[in-house]
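Form predicted on its own, single chain, as structure tokens, below.
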Amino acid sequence: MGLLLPMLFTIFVALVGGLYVLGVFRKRRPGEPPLDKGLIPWLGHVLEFRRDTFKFLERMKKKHGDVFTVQLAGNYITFLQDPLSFGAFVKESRKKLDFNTFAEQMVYRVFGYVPIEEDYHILHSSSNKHLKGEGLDVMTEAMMSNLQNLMLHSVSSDQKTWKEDGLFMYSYNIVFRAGYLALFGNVPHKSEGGEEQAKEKDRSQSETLFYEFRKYDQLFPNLALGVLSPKQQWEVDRLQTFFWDAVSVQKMKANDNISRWVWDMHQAKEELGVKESNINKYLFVLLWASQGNTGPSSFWLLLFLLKHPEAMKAIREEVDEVLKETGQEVQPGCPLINLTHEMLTKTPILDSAVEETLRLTAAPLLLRAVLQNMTLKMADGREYFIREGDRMGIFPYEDVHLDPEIHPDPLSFKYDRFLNPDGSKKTDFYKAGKKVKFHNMPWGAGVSMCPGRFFPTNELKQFVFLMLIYFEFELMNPDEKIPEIDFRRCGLGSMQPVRDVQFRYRLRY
């Protein structure tokens, strides 16, 4: 009897502790948002959330209003869905809402990289220096050279010869490979015995890299949520090992034309004493962050242009005029065009079409760790108490991008939606008679806004510009409907289609 009571007490404490961890005792306190824990202890709503984030948040908003707390795999996340109140989330002190905590956990789980304290400063400093302004001029030149190597080498000079492909795979393949080569460098001419041999090796190596990356990319949604099957986990482990070697410091150092963006970050970590094996993992992070979204976005933009002839006509005329102003032309026997960053600043119609494409197909989920008890102040005066240890999030795709009050007829592609009547960029959008500051958020906002966003935007514009200048292209089935979006990728950036679309292309001249 003497031992029985302590044993029973221990079991009781363990049971209570387990129930606490499972969230059984969590109750809504006065002043807190509505709480919805779901029916499954600890897991809560994570299965529905993973299956279709968009529909889940839409259902929660109808049930609870524009602020609510849900349980997802042991985490309590308060979602804010009033776009007029987004400033309270974006501008809140990092002492209360912290992005880095969540980001560090994610990059370790997904890429195996162990973050260091200086990561944020190194990334932002290098991005500001090399992915905008004069640095972007250099990157544009490198991207142009690699795009033309990949796009033109196998196309017949016979204008009547059509090549067929899947539009998604073609776009993703070309943009990913050109971006990879622009960032991580090219095979040296001397090592291969000449320029053409080196270009051929660039093409073959980048092709192999892309198809391995595509395998990893398809596993990414489950990997990010931590719900891989044993077989999938084995494949992820294999692919991670492959990429840690493929983009390693030693492999990179053997190349020519390495971007200063990548080189400076590698050098900064080296000087801080970071192990080379961990730097290799960080280089894999950079590859995914820079190239994981641009290819899919390129697909959507080309598809929208193919399905909207008036948009195709307006943008083709614009790029033809920009080319004409530089005295260049595309004709058999003429030099390849020199597409500069300055030329890409003279395309307001293309800019609007890019922004519209991202509005319709980019769905980032912005999450913050709540480091202190805090009060969320809404634009209409309401206040909610948010607990330390929880998380907060916003999902602008549903709350802003597809809001019919902010963007009338939100599911339609309107290439000039972000243009004023005089052709200038439109930035004034309204909800309930009030101007919406965050009217399009494909790159996030605040401290989590993508610091290198100017480079992928430039990549996307370069690719489409060159497609319009060099090629005629059309859908194999002009009446084919635009494929549905795969909503399992909600929250991870640019979404992808549930199926590919066949098209054909040939030289324009």
Ligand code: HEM
Given for the second form:
Amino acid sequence: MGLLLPMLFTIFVALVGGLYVLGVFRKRRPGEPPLDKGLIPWLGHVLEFRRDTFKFLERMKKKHGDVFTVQLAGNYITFLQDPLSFGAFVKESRKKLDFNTFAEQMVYRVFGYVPIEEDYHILHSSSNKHLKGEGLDVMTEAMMSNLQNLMLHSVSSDQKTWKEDGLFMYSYNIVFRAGYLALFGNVPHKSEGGEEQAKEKDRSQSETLFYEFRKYDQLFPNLALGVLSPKQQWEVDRLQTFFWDAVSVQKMKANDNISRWVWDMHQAKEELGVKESNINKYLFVLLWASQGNTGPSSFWLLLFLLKHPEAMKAIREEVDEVLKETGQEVQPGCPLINLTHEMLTKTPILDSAVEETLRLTAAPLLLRAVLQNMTLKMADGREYFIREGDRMGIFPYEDVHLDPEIHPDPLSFKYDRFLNPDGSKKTDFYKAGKKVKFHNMPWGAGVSMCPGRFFPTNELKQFVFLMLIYFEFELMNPDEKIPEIDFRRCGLGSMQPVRDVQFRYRLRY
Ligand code: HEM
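I've shown you the form predicted on its own. Could you give me the structure of the form predicted together with this ligand?
Shown next: the complete complex, the earlier chain at its head.
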């Protein structure tokens, strides 16, 4: 009896503690957003959220309005779904809403990289220097020569023979490989065998890298959520080891034309004494961040053009005009042209089509950790108390990109949606009579905004530009419907289709 009471007491305390951890006692306090814990203790709504983020958030919005807190795998996340109030989230001080905590946990779990304090500064300073302005001139040139090497090599020398392929795999493959070579460098031309053999090695090495990358890409949604089966985990471990070697410092240093973007970041880390094995892992992070989104986006862009002849015609005319202005012409046997960054600044119609493509197919989920109790102030004057230790998130794809008030007929591709009648870039979009500042958010916003964004915009334009001037291309079945989006990737950036679409292409001249 003497022992029984303390034992019962210990069990009681453990039980209450367990229930507390499972979130059973959490109640909505006055001033807080509606709370929806879901039926399953601790897990809450995570299964539905994982299955289809879009549908889940839509259902919650209908039930609770545009601000609510849900339980997802032990975390309480407040979703803000009023785009007019996004400024309160994006501009909140980093002392209250912090992005780095997520980024650091994610890069360690997903890429094995152990973050250092200086990461953010190094990444942003290198990106500002080398992925925009004059830096972008250099990157455009590098991308250009790699695209030409890959695209022109893939067609038969018999010019009138059609080549068939899946449009998704073709676009992703070419854009991934050219992007990788432009950033991580080429096999040196001076090596044994000369220029032709070096180009051949670039093609074959980047091809191997792409196929391994796709395997990682397909495991990524489960990896990001931490729900891999043992077999998948084994495959992830194998692929990580492969990439830590394939894009290692040593391999990179053996190359020519390494981009300053990658070089400067690696050098800054070396100077800070970061171990080489950890820098190798960071290079894998860079490979992932730089190549996981642009390829899928290039597929959607080409597909939308193929399905919208009026858009294809307008852009083809624009591209032909820009080429003509520079006095260049593609001729049989002499296909190389010099497509510069400056030429790509003269294509407002293509710019609008790129923006429209990203509106329809890029769906990042922006998350922050709440570091201090805070008050969320909405644009219409409402205020909500948000608890320290929780998280906050916005999902612009649903609340901005597909909002019919901001973008009428939101599911349709309209290549000129981001153009004013006078041909200039359109930036005025409205909701409830108010101007919406964040009217398209494929790059995220605030501290987590894609630091590379000018470069991929350029890459997409270069790829389409070259496809149009070099090739005739068409869908095998012109009536084929645009495939559905694979919503399991929602929140991760550019989305992918549930299936590929067959097309054929051949040289235009
Ligand atoms: C269509 C192509 C692309 C899209 C839609 C895109 C979008 C995004 C988004 C939404 C984020 C923020 C992710 C978050 O909040 O967690 C991000 C991060 C990032 N992006 Fe991009 N991106 C693209 C291409 C690129 C390219 C080509 C590069 C580099 C050359 C790049 C470099 C990065 C890096 C390094 C980060 C991590 C930033 C950090 O951790 O602070 N992205 N991107």
